[in-house]
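First comes one chain, alone, set out as structure tokens in the form predicted on its own.
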Amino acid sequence: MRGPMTGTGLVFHIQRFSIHDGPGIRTTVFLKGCVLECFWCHNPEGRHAYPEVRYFPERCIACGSCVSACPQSAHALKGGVHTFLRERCEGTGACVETCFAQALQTSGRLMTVAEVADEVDADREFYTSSGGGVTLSGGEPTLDSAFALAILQKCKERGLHTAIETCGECPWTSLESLLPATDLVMMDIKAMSGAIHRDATGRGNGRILANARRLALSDVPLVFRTPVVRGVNDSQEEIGLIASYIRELAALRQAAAGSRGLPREIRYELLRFHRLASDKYRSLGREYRADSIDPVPEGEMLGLLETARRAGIDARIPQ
């Protein structure tokens, strides 16, 4: 969703000295909104492409500034308790204002390409010394591509180097028009099976592995992501499959590479499913489906890894 004003999108979080968002240490902008619901999601927040109140009910003084100041009386103060109405919110965020308590917070700002690009080149010196540079992940950058591509081409423009974070279920045009500006694509592929995918994610993933295959064809780094999650994908056969199709992608990239050189490098990771989102969930009044799911043991995930190098690929377990 583009912003009312040319050139602004919505950000919902900007991290700074981000070292797991590819190589060195990166600033990683959130970009608000995606089509997938992927019911362990540890960014609920940047699911939906909106503002959105966040309420922290453990640190509210019932203080009643925010009943005052909300424009849709989505809040209330009876006995000096105070009940958020959830349903009535619009996210204009005039609440947040005035909560000193910060018991409420806004989850998702209009920023224009500008004020992004300023941010993240506030830390070129980290990015110099180690590699590093700026990554756009979500919620799903393609989400909003105009927006996505004017920060990467700003950026490319400072020198520094680009990278995005894709679930890949988006049309193409959306994802190839930002690949001129990219210096890296990690892309998830959370299952082969289409039934699996659909029932994690509420989708299928005929999109995604297409999008994959003309990934493969592009000149641009790739590195395929499977978040691995306990009773979803965390089998030697789906690990198995998914590793095998990767080989298929760079034998792909090989052919056509031809008269172009050598081709760019395909790499796979696997990473581990942490239960760390359960604030997240609560603050925005969303039932976190994997609040019992464990994560899967180390030498389990040790175990997915040896099968995914038998395949013949360049696979490994991020630190």
Given for the second form:
Amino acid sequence: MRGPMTGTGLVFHIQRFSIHDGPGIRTTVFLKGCVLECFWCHNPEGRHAYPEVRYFPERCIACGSCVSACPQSAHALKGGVHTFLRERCEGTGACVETCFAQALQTSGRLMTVAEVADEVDADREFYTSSGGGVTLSGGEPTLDSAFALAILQKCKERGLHTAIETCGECPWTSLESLLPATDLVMMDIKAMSGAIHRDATGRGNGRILANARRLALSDVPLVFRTPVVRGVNDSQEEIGLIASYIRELAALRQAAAGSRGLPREIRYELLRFHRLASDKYRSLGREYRADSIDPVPEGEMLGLLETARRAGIDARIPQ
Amino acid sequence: MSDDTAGRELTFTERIAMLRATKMRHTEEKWRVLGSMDMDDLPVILPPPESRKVVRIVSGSGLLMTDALFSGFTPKSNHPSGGIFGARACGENIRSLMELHPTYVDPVSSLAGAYIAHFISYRSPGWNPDFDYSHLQGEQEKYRLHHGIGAVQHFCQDMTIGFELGWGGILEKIRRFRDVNTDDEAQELYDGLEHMVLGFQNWIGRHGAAARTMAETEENAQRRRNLLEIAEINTRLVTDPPRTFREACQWMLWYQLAGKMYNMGGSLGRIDQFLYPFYRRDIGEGTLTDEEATFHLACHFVMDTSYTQLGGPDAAGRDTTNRLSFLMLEAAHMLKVPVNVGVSVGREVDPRLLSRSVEILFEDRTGIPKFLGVDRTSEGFARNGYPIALGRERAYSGCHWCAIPGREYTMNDCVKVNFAAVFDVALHEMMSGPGIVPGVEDLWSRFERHLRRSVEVVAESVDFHMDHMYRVFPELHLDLLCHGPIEKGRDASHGGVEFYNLCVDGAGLATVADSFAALEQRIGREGRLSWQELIRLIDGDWPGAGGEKARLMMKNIPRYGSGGSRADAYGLSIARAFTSIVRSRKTPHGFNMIPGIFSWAATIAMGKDVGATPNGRRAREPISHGPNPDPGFRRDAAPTALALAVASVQPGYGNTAPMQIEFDPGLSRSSEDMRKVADLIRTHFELGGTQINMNILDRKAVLEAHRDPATHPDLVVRVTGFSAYFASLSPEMRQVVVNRIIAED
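Please give the corresponding structure for the form predicted together with its partner chain, as opposed to the form predicted on its own shown earlier.
Below is the entire complex, every chain and molecule, led by the chain shown above.
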């Protein structure tokens, strides 16, 4: 469902007045599809790189329109009760078109670069006054790097500050291709231990760490981030290891900067996991494995922050 | 100053906490006796149970409400209808009420006074039946107009007149001009004004005496000292103008309390400016500290929730923020009761004032303060042909409005054209005419025609009001502190002041914009239903299961506020049509009219006047609020999209179309986030916005309080232009507030 040739891509959400995805007032564009399977993911509707039908039964008025609309017979109405047979759904979205109650919604819409850029442009005055801009997030924006690049370039042409949020699990060439049009990269490092990373996300972290190193050697302002999840990476050891690695990267950047002058910033942020996504998982008919995980208490977060700072890096917990 | 702390002096902070607790006690008693109230938090205190009579009345803003009368006062009618009409009768009666009014001295407060009854609630009928406007009533009813006939106050005095003259000086001024203007109208006005001043003097003087008596038996040294100071101050203020900051606060409180008592009036305006000379002198002389000044302000605000502007431009456009502006914010912050403080945010705004305001908004979550786009309103006012300096002088002094202190009569917030009702007339006319082929274009031209007619009816109505009001219920209280009424012997409603700019607000913009867009899309483009089916659905209020499906179909279109939609285009067209109609001519008698878009709390009452509408709104549900999109207008509920939409529909002649905005409580309190909110505020005003009513709502608390108000009695929300205790609101108004935050999910 990628469309580099046609200049389209799959967007599952555009959030205006986004204030926690980079500096200033921003618009965050969420591109669909991600290669990691973090079990705590806040945006499960962004994981698959194809449109998905979400179902909110509490909104259903049992009008039956979807039953006749669906070519796959994925909807049934018996005794005034609607059932969604998700296994039959091929994501055509025909049912969504007829569901005025908005009990059925599609996650993922093919948009052109121009459509995305126009929506982003609507808040131009707010970016100007606040030092904001556009952030590409996901999903994973490097997955459809041609589409992502086209959006970033279009936004740069219009004079906007651009940022991406990436998990870093991608070929370096994908990430590298975006850098000329990117003013800030925010990248997750979820764990230093390969085993922990694989358990939590389904993949090892070799490529991520290598990409982090390459990014450090580039000149783009960088923010590394760790979503701190109870039982995954909330130990002093794990955060200490990540922080040490970031210190190493900062030193690399410093050395590489050499004659170029002052190196651009590398910062580190610890993000506190919140259990907010259960409705999203329910609407997708998926299990929310993080449902029973409590957020790491604030005091412990501060302890981890202290650990990171002791490693000698610029670390913080965004509020 | 309770007994357990008799041994030491209480701090100002402790005294403010006690004042707050006292207000809460009074408020809870009002809930028990009067029930809910969808309007400003009137700080009236109930009369003692033995002299209390509960009645249903029409408020100063035209809202039906329950009120308590003080049965110790019996009004004297001067008309067969039982009404009290004209300056003399109103003056005699308010004087008598003041003279019989029990005293109220709280030894914790630095200021004396409270009021226990509204004179307006004794006046029945409110309008003199001799002045018959049945010739207008047919069309007023047809369009469900809030026509303004009989509306009171809603403009602003110049407090410095009182600070200069004191009650003695004002009385002397009335008597001096009595000899200059000898015609009957002037003489009657002077009689009324003189009665009112004599009433004031009696009321204030008795408080001096009461405080002295209380001091005699007071054992606590701090309280005794305070009571003696109150006694001394109020004995002097019977005649003399205030000399100190505290005296000025006391003088101002008397004036405000009387305004509330007389006609539910009372506007403060730019108190950081007119109190500043007192503050500066006292500070300079070392007789006042900032902490003490803040305390006096809090003592005022706990008794008077009137509207206040902080900062803003002087005549030359320079920002006037001073130390007092900050202290007023702190007073409101310490009190955490409904206080209507508006912070001016112009190009020259002091960034510290804005950032402290946003900080308090986040910390207190009371919707206080609100924000004023002073550059836009003053520039807009200049488009009426006035110098911009005059626009800058216009002070924020009411829910959504400004007025030139002491010089302008406005009827602000009193006249409302309900766009939804006008639309309903147009739609039914189109559908009932023989041989008409219905269509959206035809409907638009009918809507425009009826909108024009409804504004004409309003214009004729306000002319009628201006002809007769001085003989019905003159503005005695405001006349005292205006430039002109005493000098000319004319009530402010009858030529007393210099400027007449009558406010005409439109309401229900989103309801109608979304209705047009839904008709265009579902009937016109998609052909999903016929006009006949639509009318059947509307008139039957979306009957049956098919009705609900159709309702949701009409509702779920790209709506006004989503950005770039057809509904957005209709929103703009409605605002432009309304503005151009109001601006196209003066009233038949030549009064200037200024358009605004605001529905106030009447969003509920105006909704009750209108059946189902094609935007999927059910019959009698509230119409949309002011210029705001309906809740749920975008999936991301983006404040920037809201800010753009509201900025785009501004009429632009100095009156406002305020943006009502609720923030996600998940929004943190980091200084970075607060800066972004401040940036949003500034940018909305740069884009043309005129006023912002902002809530950072504690979602959980609001939902709990909606289920059971007793769980959060002290929860304060900004309902619209005014802030109020959530528990004071009717279940319907609470639902309106709840809908706004539920839609953010």
